[in-house]
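Shown here is one chain on its own, the form predicted on its own, set out as structure tokens.
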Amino acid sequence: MSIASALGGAADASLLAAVAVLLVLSTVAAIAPRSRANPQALSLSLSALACVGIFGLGVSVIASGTPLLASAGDVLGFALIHVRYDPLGGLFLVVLGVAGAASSVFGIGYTAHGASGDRTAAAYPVFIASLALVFGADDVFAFLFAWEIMALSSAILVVGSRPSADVARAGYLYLALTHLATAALIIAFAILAATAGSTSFGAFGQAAARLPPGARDIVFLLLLLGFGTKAGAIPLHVWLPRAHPVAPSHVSALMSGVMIKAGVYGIVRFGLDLLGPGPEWWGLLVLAIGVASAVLGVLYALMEHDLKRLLAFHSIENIGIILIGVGVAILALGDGATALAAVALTAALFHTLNHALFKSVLFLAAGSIQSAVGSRDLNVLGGLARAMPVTALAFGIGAAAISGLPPLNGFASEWLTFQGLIGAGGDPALSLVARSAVLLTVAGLALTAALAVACFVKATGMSFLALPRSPGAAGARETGRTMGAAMASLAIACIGVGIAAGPVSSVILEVAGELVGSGSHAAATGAVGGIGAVYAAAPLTVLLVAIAGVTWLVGVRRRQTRRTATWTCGIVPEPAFEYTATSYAKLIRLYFGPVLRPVREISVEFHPGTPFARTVRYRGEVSHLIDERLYRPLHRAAIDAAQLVRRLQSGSLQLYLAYAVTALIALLLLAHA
């Protein structure tokens, strides 16, 4: 393979080539025969190095502000793959580099415990390479090639790691939906390419301006369908809570932290950058999808007691928060409020980065728990804080960050999202309908933030506090150094980005400013009083640390603490006395009953001849409205249609020839009509 840099620094081109070589070596190492060295560990080590290079490449592109152009696969003088990494692509490379490096290092220890099979190892570096290519592809063929490789490699990682009927169903659903999404993208690209007379994305921007309004709306809807499915936005989310939990945890972290962001990248790149300003309903539609994803995502997460499935639903919630920012940006850009659009898009991109950090650490911690306990069911965990202090601390920091607690990174980006919403709600450039929708979104986002705190109090408390609820939890031990180092690095990054939120958001504002129009950066800075200055996390952090230090000195160190057993009316405390994950969420389940529609079954077995219960069994579940009202009817209709078509399959060659002749005659008649 040859890589030739057309523009950009020679150092960046060399770094890009080095990353490609490392990923190729990683793939070769994964399929190498096992000898003294563990080929999977070697492959993951090379992938980690490649991700460090990807991170450096992203930082370099953002810092220089100069796009890096490159091509690969020369055939007869024509390059098969064109890439163009501009600051937006560079930001997503940074996201991939950080999450990929940590996930790869974690995977070295995780796979050593036998939690993942060797069969999927070669797909992992291919998955990373495809993600890097998606964020830089500069024409239709390169993008669709990378998009398909990304889907197939991630499906192999999901299905091949732990083959079973449930995993196969999850992989089948994932592949089916992702290919339906790809079909929508192909139609949208075909319309743009036919108008532009080129498959280059550089020509799509001018072509979009020449499209009739109706065709432009269709292209936007197709792009939203395709990229929204990959992002896991409601109602296109059904694959996500099924596929993410069954994948190995370092793959789950990469899928949730980076892969679903490819959908966000697509909506921003094509729906906002290339299509340009659109009618008001574009922004309102994205805003509505964002609010629905945020609120329903966190509600369903609260009802879960499978830790990884809970985290998967929180990915839907956070994609909703990101789409809220993107929706406001589209809305504001359509009405000419470029400063407001820059603020909202900055919030969305900042939350994209932050979600990759805290969701990755949470998935890795869940993998650490599963590796140590053998289960991810919250009802059988408990008491892990003493046995697994590194995992507990990393999970706690990730939980605080995703709950939006200051001074961590999640608070900073959610706070900026609120700034964008409040600014839009009072901007006279927006219509009354738009301002009303934005103010309703503020309420939805506030509700989401409150429910997220409740959910992670449950997840943290049930996992790490109180007494172990199973022998596996009681015998758990801290996982290895590589796994701990990966979790710790991401947790530190959550703190660091939170404290440096001002400078980081200012850099992201530069990226957003290039997409919504020149001059928006200064106006956006003025619109919110200076993005770099309005959230001064460093003084807040110093204040919180000082308060914690004084409290510890005065309230803890000088006090004589007497430790004694908990008084439980003379009965020895048992794990059965504790709240379960199900009982913790009961009040919220009942309060949101019209949406969740809880169903419960209680069966009691009595001692023979007595009114005294011997066993009581309880089963409760909630309904997923979109599954029941949308996908199950569609599934039944597809089965009925398949049964109808099946009647045509008789096995008779003569009948098949009759079908072909009939179809040919019908086509000839249509051609002459």
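C-alpha atoms forming the largest set that superposes within 1.5 Å between two forms make up the rigid core. Note that the structure is predicted; figures quoted are calculated from it, not measured. Residue numbers count along the first chain shown, from 1. First, how it differs from the form predicted together with its partner chain.
- With the core held fixed, the Cα of Q643 is displaced between the two forms by 2 Å or more.
- When the rigid core is held fixed, the Cα atom of A613 travels 2 angstroms or more between the two forms.
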The other form holds:
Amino acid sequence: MSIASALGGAADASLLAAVAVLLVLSTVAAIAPRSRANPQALSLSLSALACVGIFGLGVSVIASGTPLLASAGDVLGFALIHVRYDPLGGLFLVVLGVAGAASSVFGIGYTAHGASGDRTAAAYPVFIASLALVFGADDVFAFLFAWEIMALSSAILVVGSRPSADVARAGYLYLALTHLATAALIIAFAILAATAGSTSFGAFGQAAARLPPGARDIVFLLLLLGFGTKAGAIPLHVWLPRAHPVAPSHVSALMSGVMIKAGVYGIVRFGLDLLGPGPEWWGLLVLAIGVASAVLGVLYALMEHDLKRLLAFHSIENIGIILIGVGVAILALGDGATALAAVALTAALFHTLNHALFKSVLFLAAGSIQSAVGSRDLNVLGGLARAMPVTALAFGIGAAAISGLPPLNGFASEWLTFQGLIGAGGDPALSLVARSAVLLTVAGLALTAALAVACFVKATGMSFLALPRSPGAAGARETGRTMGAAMASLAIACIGVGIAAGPVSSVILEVAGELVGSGSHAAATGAVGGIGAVYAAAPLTVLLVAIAGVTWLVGVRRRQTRRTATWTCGIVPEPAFEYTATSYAKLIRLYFGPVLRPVREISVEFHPGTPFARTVRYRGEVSHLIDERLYRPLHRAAIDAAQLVRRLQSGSLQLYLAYAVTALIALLLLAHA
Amino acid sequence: MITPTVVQTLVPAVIQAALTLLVAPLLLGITKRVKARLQYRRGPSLLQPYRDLAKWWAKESVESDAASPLTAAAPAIVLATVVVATLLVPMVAVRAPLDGWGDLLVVVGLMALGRFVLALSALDAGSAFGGMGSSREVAIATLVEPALLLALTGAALAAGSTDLGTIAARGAASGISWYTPALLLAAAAYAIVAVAETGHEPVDNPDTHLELTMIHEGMLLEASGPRLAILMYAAELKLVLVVGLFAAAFLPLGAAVDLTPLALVIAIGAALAKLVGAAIVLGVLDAALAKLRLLALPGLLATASIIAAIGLATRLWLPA
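Now show me the form predicted together with its partner chain, since the one above was the form predicted on its own.
The next block holds the full complex; its first chain is the one shown before.
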């Protein structure tokens, strides 16, 4: 790190250039005509290298603390693209670098199975490049350019891999919502740019302070709408569980691990950094969205038995946890409690990094399962642990990490989030309403964590344990070396970051502290008792492993063990006796009935004239509250409005001319009035 | 070279570790004895749990041939989480044996880790009973955890820290003034969830293997031999942990603040009294209450959450 800062910006700029060159080469390699077993291998390898460079760039920017400035495309003295990577951007580059490198390496093995069409391969490096640009764009044009390329390239990757009506519908919804989001952003940026008299983000900071409060509120809401949609926050999440599962798994990992974080980046960069302290309701609103996303996300995840859809709903949950941290940070910043704001923001950014690690490993493992079994339906998997030990172990570690279990990385950032909540609840600088809200959030976050444990016991157990539930699962074999290496390295990263939670969080605290204007690291650590002062991850892990190891040696390994069939009351054990994913979640479905509103329908058809059933049909489903209460009425209202407007269209040319004349006269009158 | 401060921290730590690890099966014996007496039975000896553990320890293990390596690893991991969590809770002195290694959130996290591994391993043999117990355990945990954390937050706010040592020290130092309405309500909420967390009536029945009633036992049905011994011991130790957490947060009375021999003797007595008292209460509950229907549990456990939330509200909204 000291070497990087000693070499200074010149080295960083050349690294930036190298990354750009690698990504361009990777794109070229993807379109170049070749005839080999795996036409995408070269392109993906180059992408992986570029991601290593992106990671290095991020680390160097964070370590040096000075922003990296660059501009490209000089035309007549007018630079088209300004980039500025400060430590916040650097942190997101680190996230992109890790998840991108692992996903690319995984993709080498994954695409060799023919799981992804190579017609769309060129969109992959473009997607990575656009993400890297989003985190550093320093003016409106560069940002919106990168933002749109990011949306389009990911949409191509979603839609292009396996064309079907379902996939096309998912892609359409994704594109529609992402453009709604962009529209909101453009309006917000227009207001800011008009006030600043410049399109450079550097000028937005002072401009935001000059905005009248009402306009500032509108800008904040527009930004929240735009970035919240990209992040998949409830109620703007509807595209996410549809688009993520249909993309190839290494793309799902990137979309979920990194792309939705672009929404988080936007909220932090523009809502917190550029707009500065805001009124209390900003924080309360973000907090409410966070809690709703966390709880509903995990509840709907529990009801899923498509493994990748389940994981997609968990992305909504984790975005919720991140937004809880951001919400507390906004609340605390508004009331001048900068040390507390720094801690809460650290929790959010730390969870952003952690989610990228464990969600990527989970999506990659799901891809590994899919290419080995040919299905991702939990009800036909089972028994994969012995046939696919690497995938099983990687998924298990990822599952424990996403469930927020110590000593893994997910626990560390959830621990910090709880510290932020409890700290805010006890901070007299905050209003009573804010303090009550954060304390109630403690219960919401605890509920989320417990539901996540339930969901991942279900997902892991149904995939890997007990007897295989289908011939496909029984015949599964471990997938290739590159896929295994990618999953293993991410799983190790989950453990490593969990054990090194103290040092990692203090680095992120520096980044967060600078953003909220709390220069003093010590003040922030003191605010909640201190990271590392009350949670010593490393010695705790050593002790846990030591006790478990000794117990295992003495109580299990050196003992006699007999293996025999499971006792099932005298009948030969069969997979049909096992709990299924649906039955496993039944009690929770009933407990949370008021929210999930499960529907159960049994229809019995009898043999004529006898009491004997001929067919029994069962249908069970869970209704999605937001879809039914928000989008369906909106949809219906839109159709109704369209029907009304249709009456104006008679098809008669005279009538249309009359409309035009009337409109003209009205406008002229208006102009004279 | 051992400095006095090291001795002063080591001695109560070793005392607590030895005390809690040894006394755990005895508490189960007391609970069963109390229940038996209230049902006009003589009941087994107080030492029966120790004999059971010794018996299982000497036997061979039987493992399902559907099982993955997780089945063998799970008992060791579960025990490790409970032991470490117990050592994080101050019971004898106001400083825990692993003082500074983790706060109440880490303790709750370790309990969740143990639950995760146990609930997973229950699915490994492919038996419907294991799935049933596992499914019920994780579903009830979703109701327990919010109440548990809200209740503990009440204590954390009172002490201004989530560190259990700090909470216990503040509590022990402030005496009766520790018991604000907020804290009493939090304690009441904790008491309700403690029953669920340790698997006693009216939430779970520890004495039955009927599929209609069991939760925790359902997850242990496939365990045998030393593995059963380890898992049973972990469950017994968990009672110590849950009571210890209650004592540290809500009843730090008698815990040694300054480490004189007299204070230590009093502290050992106080810790033992709290543990035995809890065992007796659980025995009485087991005998006096019927198990609630699974679908009635949300009512009981949501009540605990609401009590804890009211406790927090009294702290925030009422003039001090």
